[in-house]
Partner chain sequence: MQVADLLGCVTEITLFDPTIYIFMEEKMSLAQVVHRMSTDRDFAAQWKLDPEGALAQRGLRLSKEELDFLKVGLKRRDPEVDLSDIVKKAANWR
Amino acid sequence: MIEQVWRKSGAWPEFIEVMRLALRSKSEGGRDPSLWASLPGMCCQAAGGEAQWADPVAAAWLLFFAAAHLMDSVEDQDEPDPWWAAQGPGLALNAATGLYFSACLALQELNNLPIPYEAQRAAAVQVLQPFLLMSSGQYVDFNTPKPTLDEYWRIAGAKSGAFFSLACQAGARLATDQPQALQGFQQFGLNIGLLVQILDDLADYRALTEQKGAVDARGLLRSLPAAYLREVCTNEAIERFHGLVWKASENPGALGEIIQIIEQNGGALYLLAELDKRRSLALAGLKRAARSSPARDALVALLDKLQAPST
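Just the structure of this chain, alone, in the form predicted on its own, please.
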């Protein structure tokens, strides 16, 4: 469907190839977004529809995912992907622009579905509307270098949580307009997004403890363990932690003390507890949304793939 959208658009072949490269890139941490592209179809099927009805939503979601990943990489000044490293962020932003417009065109394929127009329109709005919320989350993230715990969850919910919830809710909306079901799918997707965020932070923390690569001070200060410390530690301990973070890249002793502060104050245990909590909330939302069925069982199996990395 994505290739068809590109062929119809009249975009030049060399630009289409750049968008293909962007679409094939893994997200941060090597997580493959195609694993989650089945969410709209599975939620549509669990809500009583046909999985293929949600293909336009899934295509748009993948395109938006790739575009957002590119934008985040440029805005956060991350290590570039090989295909745009030589030409710089301008090429990445150009590809992201193309992916955004491609996603909007993919949503037009909803018009060809054998379902009421109102369901088509509602699903399209459900995909597009949350992007202002997600952009707001990114804005707040930029301007909050040391988030409190409440700020962390607000930002994570507006970014990762909203992105996954729209995939589930939009897919389900193609098959049902029942508020309780849609709210349940929204809760399921939101908590999947938060689980993904927690797992990314947990993987970063485990890499820190294993001393793999340079310490990203800005990323560490924005992470869930750091936000948790600001909630539970004294001002003196927090200031000590902040000072050590900027020394960790060149001082193994500072890195060891950072890990000790996080461990002694329960930071790592808090991440694991939140994983259990968010999984339970996701399951509760799914139970509220749909009756037992093979499609619902498949969604549970997809949720089970979100496991903490082995120690």
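Structure of the form predicted in complex with its partner chain, please, following the form predicted on its own?
If you are looking for partners or other molecules, they are not here, because only the chain is given.
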């Protein structure tokens, strides 16, 4: 569907190729977002519709994901992907702009679906409406280098939570307008998004735990373990933790002590508890949203890939 949108758009082939490259870029940690682009179709099916009705929503979601990932990379001054390394962030922003507008065009394909106009319109709005919330979350994230625990959850909810929530709710809205079902899919998607955020945070700790590779101090200070320590530890312990994180790149001895501080203060247990809680809440949302069916089972299987049950 994305190629179809580009073909009809009048965009020049060389620019389409750049957008194609941007779409193929992996998210953080090398993960492929196309798995998550199946969420709208799966939720549509679980809500009683046909999975292919959600193809425009899935295409838009994937394009928005790629655009947001690019913008994040530029904002965080990450190592550039090869295709924009030479020309710099200007090319990345150019491609991101193209992806955003491509996503809007993909949503126009909802017009061709054999479903009521109200459902088409409502699904399109449910895709677009959260973006100002997500941009707000990104703005606060940008300006909050050491979030408190409350700030962490607020930002994560507004960014990853809202993004995955829209995938699920918009897909379901193509099949149902029942408020309880839509709220259930919203809850499911929100908690999937939060699980993804926690697991992405943990990717920053690999360098620490394996004691190799570059340490991303800014990423660590924004992460859930760091926010947790700020909630429960004394000011002295927090300052010590911050100091160790900044030294970690040059001082391998700091790595072990960072892990020790987190574990001794219950940080690892807290992570496990939150991972389990988010899974439980996602499942509860799904049970509220849809009756037992192969489609609902497939959503549970997707959740299990992300976070296996503790029981």
